[in-house]
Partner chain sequence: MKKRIVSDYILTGFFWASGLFVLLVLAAILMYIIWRGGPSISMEFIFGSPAGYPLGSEGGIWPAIIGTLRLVLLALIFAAIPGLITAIYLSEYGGYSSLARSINLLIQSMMGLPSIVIGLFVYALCVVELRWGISLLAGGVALSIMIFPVIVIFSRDALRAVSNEYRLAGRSMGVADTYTLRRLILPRAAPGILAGILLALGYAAGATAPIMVTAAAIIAGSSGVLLEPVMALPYHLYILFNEHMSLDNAYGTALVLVAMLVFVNALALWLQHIQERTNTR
Amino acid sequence: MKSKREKPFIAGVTTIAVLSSLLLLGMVFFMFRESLPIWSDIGVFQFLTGTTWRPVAAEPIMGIAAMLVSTLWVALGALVIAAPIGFGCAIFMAEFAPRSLAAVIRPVLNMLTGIPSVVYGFLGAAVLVKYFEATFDLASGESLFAASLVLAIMILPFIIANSEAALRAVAPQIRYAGLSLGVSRQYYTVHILVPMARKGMIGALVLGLGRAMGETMAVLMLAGNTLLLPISWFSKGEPLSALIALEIGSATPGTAHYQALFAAGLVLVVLVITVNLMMNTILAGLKR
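Kindly supply the structure of this chain on its own, in the form predicted together with its partner chain.
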């Protein structure tokens, strides 16, 4: 019943909903405005492909290629590590695990999501990096690889939860039709179940990628923080998020350095939002 009294209520609710969600656009616009001089003075191409970052020199040079490559390398590396385990675990929970075991793993995944990234970064740095240093006799064990490894564990719960949902969405009729032909569960899984859930599983992976690219603390503590262009997975690097976190406090507002950090932030946002939109398109394609 939409009474007269309801109308202002609905209008109010709608207004608040619109205003709150416009916050995102506001933020993007704000960051664009702050970084405008960079785009006009240095240029998009130069800024993205320049490999030198010397923001406080007398003649500042600012290109974020090294950080951009670090971000992508760390995140894609994490994905490569997490994908097989994540898919394996999702399939396990959807098809092979005894009910009671799946009922234990699900809350465990929630717990893993609940552990903050600074704790992952701390454990990675205090245990993993120290281990690398001792085993491979390195002066310092930080590397893109170390960051990828820890990020992989951080995004695992997202990949598993979303893949499992996709696998469970496969209609039971298909399952009966497949299994009643006498094929083994494994055969059914590989030939029917996974192909049917494929889009959802890819969506899960893309979601994980978005998370990995935006992560800050773990990469800050593990990637090694050097501004050189990484040449291998075992190089050190400084992803965009780490760059912003480390430098924004010391950049004087109004300087090109300050503006360049906003430009870097904008690049990161565009990257992550593109990935998320990609996933939305994938999932929308799934429903059809």
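Residue numbers count along the first chain shown, from 1. None of these values were measured; they are calculated from a predicted model. The term rigid core refers to the most C-alpha atoms you can superpose between the two forms while keeping them within 1.5 Å. First, how it differs from the form predicted on its own.
Comparing the forms between the two forms on their rigid core, the Cα displacement of Val275 reaches 2 Å or more.
Can you now output the form predicted on its own? The one shown was the form predicted together with its partner chain.
Here we give the lone chain, stripped of any partners or molecules.
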């Protein structure tokens, strides 16, 4: 039986959850409505697999395959870099770091999440891009790899904080039972603690991946902004978020160009939702 105090809280939380879901559905519906002529005139397959983007030509040609591949290169590349560092730091803070040191690191991580993305992009352009140009004798140091490096730094606080919370959420009884068997703390951490916290740690990866896919300013300043299909991590490219940010200001409402940008935004939203659903399916399988 729910107490009288619990009922208003449950009703409030339920209302917030419903409104949040309706807001997401409303956003998706609006983007679908604005982009509907693109799906009917060009077709889903052609729009997603086409490699030519000429929305303002006399005969517009619009395909986002190059931008879609650039988005995946940047986001997955950032995750590959950030995941081992983030998990290692979370394990260190949860199990091995002195309390005084962990108490200093946590506020620093929280401050990193509040730094505007344009600042990360500016520092990457001023330091990282210049370093690549000087070290590898390049005409331009911008690349998907440079964007991934900066994005990895941006998503690290999310991965570390959520992974550490998952590790600390493991029941103390399991911790005491493992250590009472006489195993080393390293063995206990790798073989008992991490497997018990894996659902929360995978959830941290999902949060970081969604953040990386939706980031705009940093990738806009570092990826190179070329509409060619990237063949490697070190090529230049233009992720979907950068494409929308660069061209939405010059697109006239009601034109095919404007509708195509909404279609690109819808693809990005669906991609993020799909990744989250896939990870939730994996987590459900782990729970079973």
